[in-house]
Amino acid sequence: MATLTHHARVHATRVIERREVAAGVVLLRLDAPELANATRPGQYVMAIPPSGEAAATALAVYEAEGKLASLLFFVIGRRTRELSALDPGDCLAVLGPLGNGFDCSQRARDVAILAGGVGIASVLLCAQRLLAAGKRVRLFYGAKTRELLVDAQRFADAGCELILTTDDGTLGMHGRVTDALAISPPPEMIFSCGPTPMLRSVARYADELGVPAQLALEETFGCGVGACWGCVVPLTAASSQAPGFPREDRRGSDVVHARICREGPVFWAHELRW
């Protein structure tokens, strides 16, 4: 994974569109030209609720083009409820872009993107970058029910081949998105974001077939900048993403703890020791 240079700062953005794309799923489009220009696939921001009464929350950057950056998220708590109540013209401060994202420069020509639920928010920029490079992109997209397969047509219009799954069978294959991957021709590389159980299944599949996979881990961040060490994951010490601090006697261990918010959120599956 190529380590990105961090150019994070606080951006004073303005909401230009607020849309509920499904029940409890909100898209905020922001006037944020500097953020859009700096963001790379898989990066995120810490969005600061305007009241200041709740801590900032980590949200993937969904779109980033021209003057526009957007956030797509589930409304699941106090912080996201406050953000979801914003209207066009309202101001929103965000810190970002943060983290190390997807490495889209690999030579693989036939790639699979797996997204579970709101994990779709992390992979649009990745899909666009891969399609622009002339790669075949298959999007395996799963959700609980058809209404939560938000913006699937956006990916199809861009040129992705869609393989949809739902837990209740209301659209696409009845089952998990990893089930659909297992019965499909193997890709040359995998990019994925979703719940941890799904990512573990993707990692097992990739290991069994010898397919390189990049996983964007989902986690609740305390600070988002690597200061609190509250979002660590075991990682092989030989990884280029292994942190150099704190320096400690590992007593022969080849495992270190990397911060998902700082060294990640995207890691090579074969380097994770979870």
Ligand SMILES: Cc1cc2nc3c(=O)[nH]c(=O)nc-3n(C[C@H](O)[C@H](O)[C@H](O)COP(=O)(O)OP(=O)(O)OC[C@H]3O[C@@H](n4cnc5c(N)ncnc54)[C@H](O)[C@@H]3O)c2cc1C
Second form
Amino acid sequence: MATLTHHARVHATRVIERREVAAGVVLLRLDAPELANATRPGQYVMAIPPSGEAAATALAVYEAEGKLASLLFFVIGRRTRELSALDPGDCLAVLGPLGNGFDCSQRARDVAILAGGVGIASVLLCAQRLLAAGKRVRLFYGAKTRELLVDAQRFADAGCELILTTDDGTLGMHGRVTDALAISPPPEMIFSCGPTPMLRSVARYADELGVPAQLALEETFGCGVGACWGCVVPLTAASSQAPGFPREDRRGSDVVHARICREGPVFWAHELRW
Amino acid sequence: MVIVRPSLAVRLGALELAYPTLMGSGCYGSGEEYAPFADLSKVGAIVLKSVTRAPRLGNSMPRLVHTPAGMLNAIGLQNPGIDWYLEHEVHKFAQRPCKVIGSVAGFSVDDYAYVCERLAARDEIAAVELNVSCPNVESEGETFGCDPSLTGAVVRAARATTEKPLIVKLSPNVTDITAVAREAERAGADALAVINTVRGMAIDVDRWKPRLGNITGGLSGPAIRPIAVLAVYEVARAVKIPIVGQGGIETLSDALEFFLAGAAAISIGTANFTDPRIPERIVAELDAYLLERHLASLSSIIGKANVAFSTPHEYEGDEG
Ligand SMILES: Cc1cc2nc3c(=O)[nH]c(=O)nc-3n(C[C@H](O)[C@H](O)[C@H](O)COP(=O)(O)OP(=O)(O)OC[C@H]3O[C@@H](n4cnc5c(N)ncnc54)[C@H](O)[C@@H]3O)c2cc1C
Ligand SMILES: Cc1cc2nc3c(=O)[nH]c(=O)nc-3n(C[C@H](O)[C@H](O)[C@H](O)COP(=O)(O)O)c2cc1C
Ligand code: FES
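Moving from the form predicted on its own to the form predicted in complex with the named molecule:
Full complex below, order starting with the chain above.
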């Protein structure tokens, strides 16, 4: 994976725009020039809810351009609700950029991005980078229903070929992104972010067709910075992302636990043992 | 007029700290993880993640659940084991701008003594904390820290291996924490850390299953603060050695509760997940608090809400 030199720090950002892009989905644009400049595709921040009464929460950096960095998130619980109530002019402190993102420098020319739901937030920078490198980028983008396929046009405008799916058939193909991928010509490489069950089926598909896949995993985080070991995923010890750590003495096991927040969040599908 | 800045320095036995704030074991990694976000030179000491004799893969996922005013964790002591740790990690601690305290966990008395001896032999380690909230696999799996005599045995064995300051971290999951505290003091502890996490559980009502891979976990954060304040209050009446108070400290006022209950220092764990700037903020606010009240040092407030320090007082048990 793209191992990144760490430019992480605390950024005191200011909200410049808050928009409800769909029911329960909020786009928060921040004035954060240094964050925007330092962020690489697939990286995230830990956003600190201003009340100081809840743990910081992980959110992907959606846009990063000039002095603007943005967050795109589903309002599902206390912390995302608090962040969704911020107004232009309000301050928001974030830690970042964090994690090892997508490796966009691979040689593959014909790539597919698979995004499920809010996983779309993790792949815009990735799509932009791949397109800038002259690759053919197909975006397989799925959601529960048409309203939740937010910002699809944005990807099309950037130059992605769009293949949309909805669980209820209200837009695009009726089914899941992996169903759409299965009936399309296989790409040379997959980049994916979405709910864990979707990533598992992406991994299965990638394995069957022998297509290398980079998966951005999601998990409940504690610290988000590698300190608490609360966010691990089983990984083959042979992975370059395996923490330099001796194995527990379990006969025949070559599995180590890597931190999603630190060694990830992006892993090669074939190296996961989940 | 000369303004004399108050001193925030504290002593835990022979361990001298410039600030009264420790970063809780398991919550701060080895400090390196938080270095981009916090000024470690304003930290009293970092307590490292607990280390064991053999490497441990730790528990299966999920290991964390956010709960009202806190979180449950069941990490399962994932760590590389003492050999690897000494070879690859410990030398890095010399570069930390604050003191570093090792934390030792074990599954037998001998485990504790072995790891303690090897860790304490290193100059980078200023003191050793014993995490006695582990099961004794040589017996029926009872938790060391829940049994005064087992705690005593661990502390005596560790004491025999090192002159370094020894902090014993007490579990709140006991009927009488003072009995364990007294035994730890008798066995040679230099200080007590009060408290470790409180046992708890959360259930996913959609899936009808426990939320943690390990089923049970330890609760931390503001949810346990009143439990921790009481424990510090009671332990302060029972022992003479200093106490490191902890459990849900997030603000100056929280910190003051612990000092007033009898803690000589405090430890901050889960609050770092809320905002890594919290420890530095508490230190600055403590400084301002003492200055405003013309208090020369923290010792002027330690235990001041603890009636046992002024009048011997038998209290009647809980209200209501
Ligand atoms: C690296 C990383 C990047 C992320 N990027 C984004 C992003 O860009 N946009 C975004 O919206 N989210 C993203 N997430 C997920 C986001 O962190 C969580 O949605 C957020 O922490 C929820 O916090 P909360 O306090 O609002 O909800 P919580 O109180 O933590 O959760 C509320 C309830 O929702 C349930 N729940 C938790 N997660 C989900 C889920 N994914 N789907 C449905 N129910 C759930 C919980 O079990 C709980 O009952 C990311 C996560 C990671 C690890
Ligand atoms: C994720 C996590 C991991 C922890 N790991 C350890 C550990 O390895 N050893 C230990 O003695 N205490 C451990 N603790 C307990 C903390 O050090 C601290 O005593 C406790 O959480 C209460 O303080 P707090 O509410 O400020 O976090 C851990 C706590 C958390 C939240
Ligand atoms: S969330 Fe703490 S190590 Fe990943």
